[in-house]
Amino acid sequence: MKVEVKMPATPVLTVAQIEAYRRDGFVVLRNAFDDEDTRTIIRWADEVEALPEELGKQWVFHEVSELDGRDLINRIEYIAPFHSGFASLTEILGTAAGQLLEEEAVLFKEKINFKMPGGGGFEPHQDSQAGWEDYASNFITVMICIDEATLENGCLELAPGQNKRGLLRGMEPLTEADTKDMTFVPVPTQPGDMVLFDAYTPHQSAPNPTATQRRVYYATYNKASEGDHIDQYYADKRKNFPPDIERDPNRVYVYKV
């Protein structure tokens, strides 16, 4: 017998947490997903990262400790297509991207950063940086938060009112001179919490050098007026930052933001 499983129930933005992303270039909101949603959140990610690392499924990228040097899931993208759970859990966040974009959204990319134990931060960026504005004009993450994120295990860094001041640079992390009237206000999460920002919002982390692991899911969606780029999205990065098991061994590749 086939058993239904519950989809989580679709978070809308007030109008107060609009206000507060026009203003911020980011929203927070506490508590998106109930108790349950958040459990059934937390299982399709823990069957992600037990799927196996096969060619022409999910794109599975490994990074090394700073800790010990064992070898550690970095992240994990392109789970939708092969996970029924993370698919309508796109369609769902897609609502509240919507709101923000003020028109429906499609999705353009989505991952897993998982944040091991050991697992390194990430660099002051803005996500356009990545050349992002060849495919569309500006983009909504909506981040929804797995496992517990604190100061001391590296949760997101955001900075408020930066992303007002359009691309800074281009494909490679911001400088100390992008970066030096920016405050990056630190965001801890709770398994069940969403944050959304756009593709302009200067953000980092830093690394995790306890022993909790600290995942979180990103899906990204852009205007539907500018296209569905999905497809050409994950095309282009395959030719020049393909997921580690389809990597050539005589090739360097570099991760640039």
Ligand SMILES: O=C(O)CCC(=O)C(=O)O
Contents of the next structure:
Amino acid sequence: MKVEVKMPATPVLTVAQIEAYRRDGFVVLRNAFDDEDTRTIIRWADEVEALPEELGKQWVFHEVSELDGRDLINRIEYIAPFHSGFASLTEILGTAAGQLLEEEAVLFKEKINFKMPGGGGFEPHQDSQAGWEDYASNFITVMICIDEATLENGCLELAPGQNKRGLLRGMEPLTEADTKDMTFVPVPTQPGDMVLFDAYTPHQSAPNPTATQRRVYYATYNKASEGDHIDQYYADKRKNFPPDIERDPNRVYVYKV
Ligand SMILES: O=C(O)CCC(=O)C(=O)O
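In place of the form predicted on its own, output the structure of the form predicted together with the named molecule.
Up next: the whole complex, starting with the chain shown before.
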């Protein structure tokens, strides 16, 4: 017997939330998903983690634990084509992204960052530094918290209002000079919370030295009027930073931002 899965409800931003985004470059929605929908999303993340790592499927990237040198999953990208739940979720999240883009949103990329115990952090950066301006003028990334994200396990930290400065530098993390006047605000989140931010909002996060994983899902959108770039984005990325299973053992791959 096939069990029907109830799809998560679509979060819609209030006027006050849209205003907060316009002021800060990001907005936090507490309990964007109710408990049942959050449990569904957590189960989907578990399913994605359990999928076999195969050529031509979801993109799995590993890292080495900073605690004990074990092999960890760092992130899994390009999930929706191989998981119907996440495919639905990319549609659902497009509504709020479209509210901030002020027109229909089209998916650009998506991933789960796992940050398992011993997983590394992220240096301060703006997402557009990764060459995204080649595809569209700006993007909205929607983050869904899957596991509790705390100060201890490396929650997201964002710098309010700094997106208005535009692109601060190319393919390298922001420097101390770039960030000296910035305040990074830690945003601890509970499963089911959502954070939306644009591609010029500087953000960072600390490594996870705790015993619990900190998974978050990110879906990134651009304006439909600026084109549908997901296939080109992943084709370009495949050339420089392919999933681990596709890598040439004689080549060195460097993660930039
Ligand atoms: O998941 C995080 O803590 C930050 C992720 C991030 O900044 C990125 O993937 O570019």
